[in-house]
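Next up: a single chain in structure tokens, the form predicted alone.
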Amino acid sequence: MDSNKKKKVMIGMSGGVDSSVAAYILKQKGYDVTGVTMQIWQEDKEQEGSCCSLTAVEDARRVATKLDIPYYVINFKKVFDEKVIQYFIKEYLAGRTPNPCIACNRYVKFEEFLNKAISMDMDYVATGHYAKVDYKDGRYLLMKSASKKKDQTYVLYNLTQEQLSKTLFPLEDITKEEVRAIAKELKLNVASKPDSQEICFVEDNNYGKFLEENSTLKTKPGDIIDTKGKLLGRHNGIYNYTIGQRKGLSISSNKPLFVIDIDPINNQIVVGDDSEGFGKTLIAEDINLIAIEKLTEERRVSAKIRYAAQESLALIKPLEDDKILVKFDTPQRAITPGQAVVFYDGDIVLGGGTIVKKD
């Protein structure tokens, strides 16, 4: 790719196999590649084995040395704390369930990271995400990767036209199996490294403990009630629960019960049977549209309400204050305020927003 030989790319290297192989692919295509690990762990605390940890730095540095590319660790602690950790705490205390990975992508990996890259005279940024960028009819498009099983467009729906114009996803056309095969062929130390699953700043995935240690939160027990208002038990803080949760409710019942709603005003957890946890309608705000500039009329789409969910057919309709009403054709389980809803037209990401209300 002769036209790219002088193009400079700063790639985020998490110390995992995906970003490592992505860096290799960029170099093979003729780009001038610089590897960077974003230092986001706070006060020398880190979740061992997570992305961007101290261990990840050593793994990424070894890969960069093997690929013979420059490598740096750049401090992003302040913006990560402000835009990801504090957001995470605020949302949980408000009875919502946040998605910190989406916030990290939005404010850290594709805003501050890109700004840093531009200041270093880079032409592009790149990551090991499974996604694709295209350009058609005057707009940059975010599209699903060839690996539908690993596609990560759900957590990237906040990308802007400017950001997409300067972003490369080297893994757009290959599968996870092919990525590991390439890493093994190159004898990279991360070839068999497992994917990071937990939130990088929450030790042992214990949200309650993290919130208690990192906020002014004081444990405030309250009532667990059913959808008719009957008292069933007591909870140990609404932040310990999420919509759809079944285990750990500490109440006795002759049928399985699930968290249906979280009421921060009355400090109550509402539970019900599985059928009561389904809904067809939601309202989303903080909308970002990619494939279209503005939603001016009703539109048929496929949509998903969490990363691991299947897409379902839906009708989206613009509301006042730039909100969007989403009506699914079939009921969806555990529609969760604070999580994202993302809209698709085939392989194209139309956009998405944050769920604020379910009906």
Given for the second form:
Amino acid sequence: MDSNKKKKVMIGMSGGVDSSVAAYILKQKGYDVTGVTMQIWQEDKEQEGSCCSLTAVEDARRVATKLDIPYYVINFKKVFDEKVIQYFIKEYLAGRTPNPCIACNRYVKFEEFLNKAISMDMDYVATGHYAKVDYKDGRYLLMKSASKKKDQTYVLYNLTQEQLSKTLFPLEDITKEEVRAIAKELKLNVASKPDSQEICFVEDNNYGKFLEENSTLKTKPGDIIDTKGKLLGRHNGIYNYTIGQRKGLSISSNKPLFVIDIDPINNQIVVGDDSEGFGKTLIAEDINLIAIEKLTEERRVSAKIRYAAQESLALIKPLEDDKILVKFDTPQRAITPGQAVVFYDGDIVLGGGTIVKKD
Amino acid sequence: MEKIVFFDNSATTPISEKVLEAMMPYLTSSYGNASSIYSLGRDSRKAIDKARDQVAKALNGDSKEIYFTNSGTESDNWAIKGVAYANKDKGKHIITSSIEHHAVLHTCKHLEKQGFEVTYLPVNKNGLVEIKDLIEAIRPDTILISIMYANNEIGTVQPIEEIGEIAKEKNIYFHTDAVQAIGNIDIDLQKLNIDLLSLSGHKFNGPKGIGALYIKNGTKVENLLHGGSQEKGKRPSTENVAGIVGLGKAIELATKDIAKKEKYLKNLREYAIENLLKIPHTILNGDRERRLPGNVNVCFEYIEGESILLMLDQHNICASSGSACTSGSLDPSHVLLAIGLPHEIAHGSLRLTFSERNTKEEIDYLLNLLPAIIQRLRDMSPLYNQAK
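Having seen the form predicted alone, could you now give me the structure of the form predicted together with its partner chain?
In what comes next, the whole complex appears, and the chain from above leads the way.
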């Protein structure tokens, strides 16, 4: 590094292979690295493969010791509960499908964690996300990393210019395979740990059970109807369903049925066949723009409506109250209120927002 | 300053040179099993006997009443479960305080699941158990009172003599967790009606992994472990001879010149407290007078103790927030909540615990750094900015 004084970085370490290798890379590059595990969720029953259990703390601690960097466990339980769990519950009960990882990145990792780092006199925070930060023409850009397959920019679209200016993604130039190879070479005990998949605080991915146990919610059964209003069956609470869902509807039908709408007001689940689940337009709000300051006119983009969805070409158009209208060239399956839509120009993230309405 | 400034002597202490010297033969040449009949075994037996005498002498008790264990935690578990199981025909009610160490609290919680009833006495705002609360809590089926001698977080020293008198009068066993008190306070078992007392070697410059339980003659206690005939069959396990020898030597040294040590530590403590309280919005936790001579526990309002510790660590200062045993947990200290601090303040505590190795210069080093750290953290704190 150019400067004589080493730049100080606080890296979030989950105990997984990505953040472990990210910490190693930072150290190799000559940063003064401090590892931190954010304790955000503490329960007696713990899940393997989720990012923040106590066993994760032990794994992260061992990696930090091996890399010979200071390591701390810091308490983020309160902000995580407020900004992620309560939001998650509220959204489901309103018939929307939230993305808690986006909320966690926005409010926990890149707000509270960053603040903590600044208060500790750090120059940067870092995470093991597959993403890249660049600086061009007066703006910080969020971009896809070298590992296109593992791209995680979708869950990072809320980062502000200020946050990006203090963020490092050490994995920006390497692939998952290379990450695993480095971990193996270093004999990190996490080298073969599986990727985390499901939402870290929901056991067995059972949302319904989680919501029943963690909110004042009373199970409220209601009707399952088709798009013409015909009664097809009963549901055991709208929060047990997401748009696009096919399994677990308990309706006999000669063609496959999908959830195409959730109506919290009438407490109804609307199902339809494959063709009825597609839509071409949506409205997004709570917009964050990264590569551009403001959307002033229509623009061609590539857009993604779910973490696992493919990008599709679309036209975006500014609406009143800073909302954005998104018109896809081709129909999209299961446009889901509550999920995010993220806009790309090649590898560059233009910005994104929360889907509020589909046509 | 490159060297480490160690202000966490309630968490642990280093083994002193003399203690290590006493232990060395039993880590090397004198490796006999104390139960063996040959001379090598007898050497070990002799060393254990001597250590038992040293412990007894330090507490003014009888060496027949001293049992070696693995730790303070084991001693607490044994005392409480042992008395509970052995006396359950007499009653199933236990009284303790809400500010005990988790070794006591969690043991009591465990007993509750087995049908025992436990009263957790509140403490006043200084962290003291009120005698009238104790008297009110006593029932005909109360079999045990377990109140710590001195608190590990805020250093409050409990009215052990009065509690002992009440326990004796009511014919209830009295256990005290004296892990933090040994070496800091003069304890005379002939003057105090204590039936069981827990202690731990590493808190007074002895080794880790060794503790002891004082059990007054005639106290009915059930075993925790079952096996051989060590410790008169009450605490089977091949003796940790080196550890026992180290504990014996350490307690002898720690209780030798206690008045002088107390004076030295009090000086450091008062100097630190006076100067820390000059930082705005700083609260002293615990009782100003009735506290361990080397204990300082303060809350800096609007910020988290955790952040202060991390910053101090970067300057090679070892301190803690609450106790070392709870630093893995996320919740504010149960002790600070029990003395009535609200959640947001209880998060901002800093505990400094001094030993004779600490100096005024070291405290000055801390005092020079701390105001800027506190200010920096407060500038980042939404609570502070709201209050402003």
